[in-house]
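Listed next as structure tokens is one chain, alone, in the form predicted alone.
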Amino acid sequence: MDILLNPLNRRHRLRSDIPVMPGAFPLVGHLPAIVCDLPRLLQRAERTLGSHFWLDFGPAGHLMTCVDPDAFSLLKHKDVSSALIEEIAPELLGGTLVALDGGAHRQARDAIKAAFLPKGLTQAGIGDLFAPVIQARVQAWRARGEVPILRETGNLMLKLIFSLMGIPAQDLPGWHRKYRQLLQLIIAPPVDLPGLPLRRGRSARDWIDAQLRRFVRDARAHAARTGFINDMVSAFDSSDGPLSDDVLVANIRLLLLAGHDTTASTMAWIVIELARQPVLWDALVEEAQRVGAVPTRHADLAQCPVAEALFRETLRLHPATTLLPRRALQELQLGQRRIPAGTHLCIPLLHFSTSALLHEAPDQFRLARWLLRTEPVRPVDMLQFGTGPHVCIGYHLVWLEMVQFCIALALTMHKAGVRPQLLSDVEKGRRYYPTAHPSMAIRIGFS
């Protein structure tokens, strides 16, 4: 199948002396190809235009995309800003860590980061909280025998996040409904009328924020109580400098958003790879049998190198975050080109995750690249979590979740004498933007 480009737009033109990728549609630009076929779009653009080119992101405008390895350094460049993220998605990401820079970012991050570090996660008992939830979910998959894997991992991640936030079981249906409405802000056209996605999404966001403010007040009223939200609020209140509760609420909401979609996608891809490569499943089962139980502390994760390698290699080959927008604050040298100040930039993480310049045999799923390595993990090896000041604050939490999930899956299915089986075409229906995920139609059997 050909790439979803406009056959009537073949004109070659330049912006700031950098070529514009032909094939954009009116209003939506290159978004159809970015969403459905990003790898081939980037390959074609590099082959025909070189390492620097403009892509049209429809409502978000043109972003100068660079596939030169130097682009990775933009993530920690002092003259590159993340504020463009808030301009692209102000309804969802305004005021959050991912859209702040400089002193405002450091102050907000320092106020809450302790709860996300291994010590904070262990003290809050997050591993003990998650383990039975994960085990119950995979046992239900075994009982059903066949599941739509992305839908199931999405539901599991919501369950984990809601348990992290201390939401009572009887309130979960309401939260599920509001969260689904909140996600409409990702694609909502800028038309604020009753019944339309923008109005529903804003209403859901306001409802969620009101509930989060209630959690914050409750945490302050019970300061001696332990738990993840309590620890976040305690660290926030004891931080230096005045910060409004709006910052805290916005970043708890970010935890809900970032912790669900991207992690569910990675979790689904892990199961898919285990299903289509029996040797991976055998290695994981052997490790799970040796460990004997789902780990609950970060100190225990070192006993699970196969599960960790599965997590890291899946994230490398199937990155959930494919592109990152930035803005050049000053004129920059990027590869062989000078980039004017004010340029809107796109850093193609997907390209670097699968680049032969950065990884040996990049298109192959290899646990050995992690199990046999002797040097520390490089920033480029974990680029899905970013680098520099904006490295993902939830890195250790996701690491824990993924290892727990792998071990629970292996123990449960091996005990029942079954293994995952792929029942669908993996390539059909993949999506790459705004976050990447396998098709919702992919089904996994356990037999």
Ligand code: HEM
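What we label the rigid core is the largest C-alpha set whose atoms superpose within 1.5 Å from one form to the other. Residue numbers count along the first chain shown, from 1. Bear in mind the structure is a predicted one, so any value in this text is a computation, not a measurement. What changes on going to the form predicted together with the ligand:
With the core held fixed, the Cα of Leu248 is displaced between these two forms by 2 Å or more. Core-superposed comparison between these two forms: the CA of Gly201 exceeds or equals a 2 Å shift. After superposition on the rigid core, the Cα of Ser82 moves by less than 2 Å between these two forms.
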Given for the second form:
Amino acid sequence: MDILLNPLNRRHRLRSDIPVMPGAFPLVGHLPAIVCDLPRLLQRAERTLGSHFWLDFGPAGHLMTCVDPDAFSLLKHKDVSSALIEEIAPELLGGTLVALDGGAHRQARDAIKAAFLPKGLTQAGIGDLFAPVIQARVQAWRARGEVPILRETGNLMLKLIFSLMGIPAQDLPGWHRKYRQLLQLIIAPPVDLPGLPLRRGRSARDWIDAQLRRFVRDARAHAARTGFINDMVSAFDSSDGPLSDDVLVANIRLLLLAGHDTTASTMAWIVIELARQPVLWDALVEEAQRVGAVPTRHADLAQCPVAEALFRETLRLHPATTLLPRRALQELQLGQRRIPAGTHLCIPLLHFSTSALLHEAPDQFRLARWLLRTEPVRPVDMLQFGTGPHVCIGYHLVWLEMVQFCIALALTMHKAGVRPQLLSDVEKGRRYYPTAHPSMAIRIGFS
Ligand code: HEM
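Taking the form predicted alone as the starting point, write out the structure of the form predicted together with the ligand.
The next block holds the full complex; its first chain is the one shown before.
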């Protein structure tokens, strides 16, 4: 199938001396191709236009996309701002730390980061909290024999995040629906009419924020209670400068959002890879039998190198966050070009994650990349989590839950004498933006 580009738009144009990718549609620009076919779009743009080119993100405008490896280090550059994220998704990410720079960003991040480090996670007993939830879910899959994998991992992740926050897991399907509608705010055309994505997304956000405000009020009323929301509320309340409840609610919403779709997608891809590569499954089962139980502390993760390698290699080939927007505050040198101050930039994590410049045989799934390495993991090896001041706060949490999930899956299915089987076409229905995920329709059998 050809890439979803507008055949009537073939004109070659330049902006600031940099080529614009042809094929944009009115209003939505290149978004259809970005959402459905990003890898081929980036490859074609690089082949025909070189390492620097403009992509049209529809309502978010044109972003200068650079596939030169130098672009990754822009994430650490002092003259590059994240404020563009708020302009692209003001209703969703406005006031959240992902869209803040400098001192304001540090203040908001400092108020929550300790809870996400291995020590904080271990002290809060997060591994003990998650293990039974994960085990119960994979047992249910075994009993059902066949599941739509992304829907299932999405529900599991929501349940885990709820338990992390100390929120009783009632009405999960309702929350799930609200999340899907909320995500539409990122690509919603600016038309506010009943039934359209903007109206639906706003009402989902208002619903979620109202629930979160209630949780915050509840946390203050029961300050002695433990739980993630209580810890966050007290960290925010004792922060150096005043942080309003709006900032607090927006950042809890960010955590729910950032920790849900990305992780559900990665977990679903892990199961898909295990189903289509029996040798991976055999290696995982061997490891799971050796360790004998789902690990619960960070210190135990070193005993599960196969599960860790599975998580890292799956995320390398299927990064959940594919593109990061930024703005140049000053004129910058980027590869061979000068980029004017004010330029809107797109940093294609997907491209670097599967680049031949960084990885041997980049398209092949190789556990050995991770199992045989002797040096520690470098920032470039975990670029799927970004780098610099905004590097993902959830990295250690993801690592823990992915290893727990792999071991629980292998122990449960092996005990029942079954293994995962792929029942659908993996290539059909993949999405790459705003977050990347396999098709909702993919089914996995356990037999
Ligand atoms: C596989 C799973 C995940 C992936 C691939 C991922 C990826 C990323 C990336 C690429 C960024 C950098 C954004 C930027 O620089 O603009 C980021 C930031 C962030 N992530 Fe994650 N993430 C994942 C899971 C999580 C989880 C589980 C949580 C928390 C529950 C989380 C919370 C955050 C937060 C709060 C930020 C913003 C940090 C800041 O701006 O200082 N993420 N993530």
